[in-house]
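Here you get one chain, nothing else, as structure tokens; it is the form predicted on its own.
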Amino acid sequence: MSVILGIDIGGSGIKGAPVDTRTGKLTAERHRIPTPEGAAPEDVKRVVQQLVEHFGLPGPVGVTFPGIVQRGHTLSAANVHPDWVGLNADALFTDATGHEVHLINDADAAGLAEARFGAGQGETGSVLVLTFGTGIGSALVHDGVLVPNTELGHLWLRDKHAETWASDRARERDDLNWKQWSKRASTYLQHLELLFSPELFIIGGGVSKKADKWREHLKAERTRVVPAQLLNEAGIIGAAMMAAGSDPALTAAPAALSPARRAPRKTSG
């Protein structure tokens, strides 16, 4: 089946639609429903449901969720209700929709859909993409294989946490012009090169749609930088291809990421 839905949940809305997942293409216009407030688990479980209703496809369904996820367990609650540390967050999503759902980090499915759709396209050896936006996300793919639960945005840079200081939210909230928050972002990029060396960094999230203000001053020292192709359909795109398990970086990567590797699922009842 190559049609499959993808829902991505984000801090102000859930989004979904129906993804191609031979060729990354969405087969229908996005539906979006916004994020409850306090985005506890029952309250978001019920807007997934709704998505799937509204869409009416057969087959199983991936969901982006913005914090990290190990063999469908959502461990991190960064940006959401705190009752998501520990959950079982696919059979929830399963049991409410019906559906065999299949849950990735939100920025890794952006990764996958940018390295197999997007600006990494054919691209061998390591790539970062990184997600600028409320925080900071990223995703490292190593020919076509995804490296699950990175979460790059949290180291330290001396005496500074990265994505309090260099996110598109530090740069609102600091009154920052595209060339000072570069400076930082670029800071941020070079110490990543000196740790991974990757042969591209893959610039996305919200950052992306203003790339023609950023990108002759966002700088490695050695890596190639690139603004994200896929926009705001990265996260939909990935998680479909999570579900339909039909990229090589799924049936390749650990087994927090391959459905067909995981442990039995308990249910209740």
Given for the second form:
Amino acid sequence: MSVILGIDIGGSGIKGAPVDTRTGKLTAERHRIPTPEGAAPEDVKRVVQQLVEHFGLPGPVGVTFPGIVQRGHTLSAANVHPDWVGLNADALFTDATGHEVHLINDADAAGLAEARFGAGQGETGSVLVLTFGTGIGSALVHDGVLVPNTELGHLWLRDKHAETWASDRARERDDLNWKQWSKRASTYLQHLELLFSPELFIIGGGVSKKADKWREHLKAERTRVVPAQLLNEAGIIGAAMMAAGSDPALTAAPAALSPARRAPRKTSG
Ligand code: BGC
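Based on the form predicted on its own presented above, generate the structure block for the form predicted in complex with ligand BGC.
First the chain shown before, then all remaining chains and molecules of the complex.
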């Protein structure tokens, strides 16, 4: 059985759903529980426990986290409770739920899902997935393989902290219209383009629902820019994919994203 529970920890809600990791489809409706005030680890743990009980699925569980996740430890907390820093979160959640729980950075999860089942399907080379929300998350996927924890939202552009200047929260805070926000975000994309020369930028996070507002304004110099396709579900799907990949019994090969298994790239003309 390739159906795995994916859980996405967000600023306002913690959402879970079972995902068929071979197709990237949810097999049941999402269940959402509001994020506890302050989002301290112990409180979030209880919500994750509730979601695991709600679905009652056997097997490992994938959980996103909006910060650096390395070897099961949460190592940064730009927009969440400071108690997460240095925590062995895999162990905390595994003990609490009795399931093998694996955490992954939220943008990395969205990147895995978009690359395999969303806007990056069939792409080769480097794809940069950026999530614009409270912060800016980034996922660098090369030939279907993720380079985790790139944290490109924390780049400095001259004297500007990219995330504080060009996130969706910055758009709201500074009361920018979409064209004004796109100008900032384009400056950011063009800087990333210089550093990574990706084949494609995929724009996810909260702004992906409003693509009609920014599509014509958001531009890199030489790289295609497309909206994410999986919207609210990308984190859940990517978390489940990662958890499935951690258990060889659940995937034909741990390289669930191996280029050989993906559709050939579409060429134009
Ligand atoms: C965090 C990233 C995260 C992003 C989006 C940033 O502040 O450092 O780890 O992916 O926000 O949630």
